[in-house]
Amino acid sequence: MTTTERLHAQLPHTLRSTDFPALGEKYQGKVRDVYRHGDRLVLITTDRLSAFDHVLTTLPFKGDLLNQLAHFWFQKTAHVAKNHVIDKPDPCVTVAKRAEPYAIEFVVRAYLTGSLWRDYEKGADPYALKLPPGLKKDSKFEKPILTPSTKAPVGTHDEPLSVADVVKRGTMTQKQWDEASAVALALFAEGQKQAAARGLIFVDTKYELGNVKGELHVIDEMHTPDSSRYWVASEYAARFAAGEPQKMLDKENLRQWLINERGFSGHGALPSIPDDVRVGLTEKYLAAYEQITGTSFALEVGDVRGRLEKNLRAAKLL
């Protein structure tokens, strides 16, 4: 079979949710299953796709993807940030320590795209970033930037905020915001470096910080196109010069089909989502991937859930 064909034949074996009682106390997110038992957490990550903080469908193998993914840049970014992983029983499982999260999500970004360029367009400043005005979509900032926002639940939208709220709230103190911040933006330019050197952009992405018995570290996800814009370098200035979007292989290409084939960006009756549209996003996931780590992806057409049940009780946590 081809990827293509390969893809089609794993949508009805992709992994929608779990239930595993014997992991521990279950919180479910938008995209993750994650089961708390004292201070051990078991992550997994499923086949749900969200945009605009609905999940809308799933993709077949995403799961997989992202968790190995994350993996490859736990591992690549160990000098420069502590992580939560303890181990990786499966594709898409993380056993990971638990940590007191952060109310906050680090989006650190490098270009004027996505909903910055959209709030940009429309005249709105929510991050209270003072952009000079006569800047153009995809336009590269001087250094990257942080714009963060509230961790909103499942089905209600993330708020954007000013650095200066998070700490007039009270959501974080001077100090651990300087400390977190500082870490988003060194893991950020050790992305950067990587992803250049594999003919990629590694346009923003978004971190969750936490703390371990006090040590700050790196949780949830990271690097991944499910959280992260990756555009192809080699492309990027003749499309920017011409105005035309730029190539991408990240989730971004769902965010625009909703836009513009849907008209949809977060209100409203949720759409249905085309079995050829799942599979192509897979396929940008899959570059992705493939560009990113050097290595190839195995597309193993099977059900998931009984092979996710059987390597959880090989590692002896069912």
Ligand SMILES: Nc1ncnc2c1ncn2[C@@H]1O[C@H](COP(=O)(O)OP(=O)(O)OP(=O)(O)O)[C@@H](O)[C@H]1O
Contents of the next structure:
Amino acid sequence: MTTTERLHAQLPHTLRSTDFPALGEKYQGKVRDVYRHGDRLVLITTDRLSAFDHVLTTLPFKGDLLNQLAHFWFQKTAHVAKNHVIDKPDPCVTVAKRAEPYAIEFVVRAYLTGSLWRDYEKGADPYALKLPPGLKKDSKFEKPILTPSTKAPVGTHDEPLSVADVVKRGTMTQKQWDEASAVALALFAEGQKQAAARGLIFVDTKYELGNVKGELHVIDEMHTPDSSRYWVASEYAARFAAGEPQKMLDKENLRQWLINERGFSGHGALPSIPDDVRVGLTEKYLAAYEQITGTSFALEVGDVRGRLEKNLRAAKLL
Ligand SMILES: Nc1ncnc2c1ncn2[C@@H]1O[C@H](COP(=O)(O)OP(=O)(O)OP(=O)(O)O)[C@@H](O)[C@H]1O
Ligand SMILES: [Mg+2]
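Alt. form predicted together with this ligand, vs. the form predicted on its own above:
Okay, now the whole complex, with that chain kicking things off.
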């Protein structure tokens, strides 16, 4: 079977949601099902695909690809910052330390693109960055910048904040902000370095951070194509000069498709996503996985739920 055939064959098996009361109290995020038992969390990365804060469909193998990529990066950045990982009993499961999360998404950006470009183009400056006028789309900043946003409750949108507001609102103290932002920038620098070695530009990313026993930890996921943007380095200069879109390995592909083909940018009825598009999107995740890790991903067609249960039992979690 070709890759495309395998991805089509996996469509009926995608994992949309889970129900394991024995794992603890369940919280359903957009992508992850999170079970809490005391100070331990079991995070199951499902195959759900979200964009503009809405769950739109599922993609074959997406949960496994994302969770494995997050692990790859947790390992590769363990010397920079502590993270929440305890164990990975299944390709789509992370057992983690429960943190007291900051209610902030720590977004680090090295380029003027995506939603920041869309704001800049409109003359909006929600992060009080005071960028100079006349910048071109996809231009590189002198050094990476932070554009924090609130972590909004389910069903609402994240709200951009200036750094001053994070402290003024009492969301974090200045000292907490200084520590967290330094960690976010150090992780980002590490991501840029390692991505560059694989022929990629690490364009921007979102971190979630929290405290475990008073110590700052990276939580949730990290450096995945859901939370980050990657461009193909060898293509950057020519495309930038020509004003063409960058070659992306990330979710901006999906956002552009939704805007252009469905007129959807988060409002109104949810668009339906045809199977060919779902398979095409997994192909992007797969390419990202393989380029970032330098290893290939085995597409084993079959029942994800059954495998998951078996692995959770083997790990004595069920
Ligand atoms: N170690 C941790 N301690 C506490 N909370 C965590 C930890 N790791 C992840 N989380 C939380 O678990 C949830 C993971 O779910 P998911 O990634 O699907 O959510 P999301 O779409 O990013 O956000 P939302 O929760 O707003 O839907 C997030 O709310 C995240 O903040
Ligand atoms: Mg998340």
